[in-house]
Amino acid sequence: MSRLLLLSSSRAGTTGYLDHARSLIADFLEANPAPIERVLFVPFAGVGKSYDAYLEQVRPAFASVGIEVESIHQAPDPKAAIHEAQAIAVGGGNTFALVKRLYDADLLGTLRECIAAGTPYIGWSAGSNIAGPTLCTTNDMPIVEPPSFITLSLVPFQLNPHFLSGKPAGHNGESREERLAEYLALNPEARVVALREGTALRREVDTLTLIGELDGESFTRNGQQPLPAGSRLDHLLARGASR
């Protein structure tokens, strides 16, 4: 039953916060069988700002498409808020902080249950990363230690948002491709879908589409393959589709 909009980033190029995503969010929410007027926001990935400040940063993008935003950190009963949510949005920031806070509040199972039952889910950056089975392919520094790397498994493959190919001039560390190859060397049955900034995955139950003007990339132990912009990727939803 899952309906997902997984954005690589909150910005594309020099655009403002979620500006590039407003039409994608509007189309996604308008396509829901039941009308959506409110979204429950999860700000737990935010580290350099308060949850209140993060909420106010997110609200204008949703308000521009007629959607009110409430935050889980202000809910008297967070689990009840998830069960009652018309849609859920999880923002970017630090993935380790996000996952630890979700575990600390015992909310991962509730989120997984409600999204699987049909509650629409929007994530960007860290919020997209946790839609996969684990956080292992995040780009973030492990500034805190969650009790587990296991996340939501809303799709059967790993996600790598903010994908940037190659190395900047003068950079002598590993490229993103090399980092993902290291992951696959130790997790050979996995697949990683890498999303460039400004792109997104949209899942409508059994269909999956890459949205945006740039190609994505698929990494498995057998190598790297481009995912053409606008392509249907339904086959990636099959469990064990790692080859």
The other form holds:
Protein chains: 2
Amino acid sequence: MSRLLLLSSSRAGTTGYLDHARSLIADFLEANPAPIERVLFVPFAGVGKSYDAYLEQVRPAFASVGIEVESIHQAPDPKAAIHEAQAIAVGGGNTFALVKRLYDADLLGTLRECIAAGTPYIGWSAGSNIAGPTLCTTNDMPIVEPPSFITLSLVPFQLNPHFLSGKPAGHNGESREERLAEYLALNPEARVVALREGTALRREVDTLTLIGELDGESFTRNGQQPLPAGSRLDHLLARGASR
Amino acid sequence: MSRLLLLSSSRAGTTGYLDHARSLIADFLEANPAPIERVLFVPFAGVGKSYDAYLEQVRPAFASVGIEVESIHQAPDPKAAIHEAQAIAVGGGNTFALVKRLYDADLLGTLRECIAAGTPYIGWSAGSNIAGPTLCTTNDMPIVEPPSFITLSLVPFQLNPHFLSGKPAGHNGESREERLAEYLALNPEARVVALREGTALRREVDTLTLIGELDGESFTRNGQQPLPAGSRLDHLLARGASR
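Output block for the form predicted together with a further copy of the same chain, input the form predicted on its own:
All chains and molecules follow, beginning with the one already shown.
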């Protein structure tokens, strides 16, 4: 039943916070069978700013398309808030912090259950990372230790947001492609879908579409394959196709 | 008792594998109270190449300064090999793979014990990361899940190798400084020492020196401070100074 909008990033190029995402979010929420007036925001990836401040950063983008935002950190009963949510939005920041806090509050199961039952899910950056089976293809620094790397499995492949090809000149760190090749060397049954900034995946139950003006990339142990901008990727939802 | 040589990277600029490190390694091993003819290499950070191939990649640099290399993956009893080692060298690659394999083989305690007893330790990149208390300031992708983020604590501060200031133009991922600031936001008692490529830390029991031609950087919750190239950093070894 899952409906998902998985955004690579909160910004595309030099645009403002979630600016490029407003129309994508509006389209996605308007297409929901049940009307949506507010979303439940999960600010747990935020580090170095308060959850209140993060909520205020997110509200204008949603307000501009007529959607109110309430945050789970202000909910007296977070599990009940997830069950009652018309839609869920998980923001970016640090994936390890997000996953640790979701485990600490024991919310992963409730999220999986409600999203499977049809609650639409919007994620960006870290919030998109956790839509895959594990956090293993995050770009983030492991600043805290979560109890597990296992995440939501809303899609059967790994996500790599903020995809950027190559590496800085004169530096000997790995390129993104090299990092993902290392992941696949140790996880040979997996597929990684890499999303350039400004792009997104939209899942409508059994369809999957790459949204935005830039191609994505699919990585498996057999190599790298471009995913054309705007293309349908329904075949990636078949579990056997990727794992 | 610890004697440590913690190199930021296996390469500096466009030099060959460990080229820039040869004289540093030779100086470090020649200064040992007991003469050193061979080192025990730990190839567990290597991903996407065999341990045998990694060993052959490392041997020439050590051979050029008259040192033989044996690898722990060929030792019939890895713990005994550590106990008997004249010196230990842990190479770069992926820090998560390195830490997972060290835990899987139950070698962290043996390493700590022997290094504390005076066995000299050489690390580069991931091999330097694990000299700190945790892997939390690695730059690597979490391609596998280790049982714990806790590492060797050979120094009381975190290491960040391959330090590079700023971020690629037009990209919205975090800069290295922003990543380390996020680490410190959630670990406010910690200190991170960031090493630019081509530089190293050398510990001789209770002295610590920054080696190489570039400055390092020290990060705490109170901000960033340059560590001048060639300077003595003994004060960073005082546990209360950093944690």
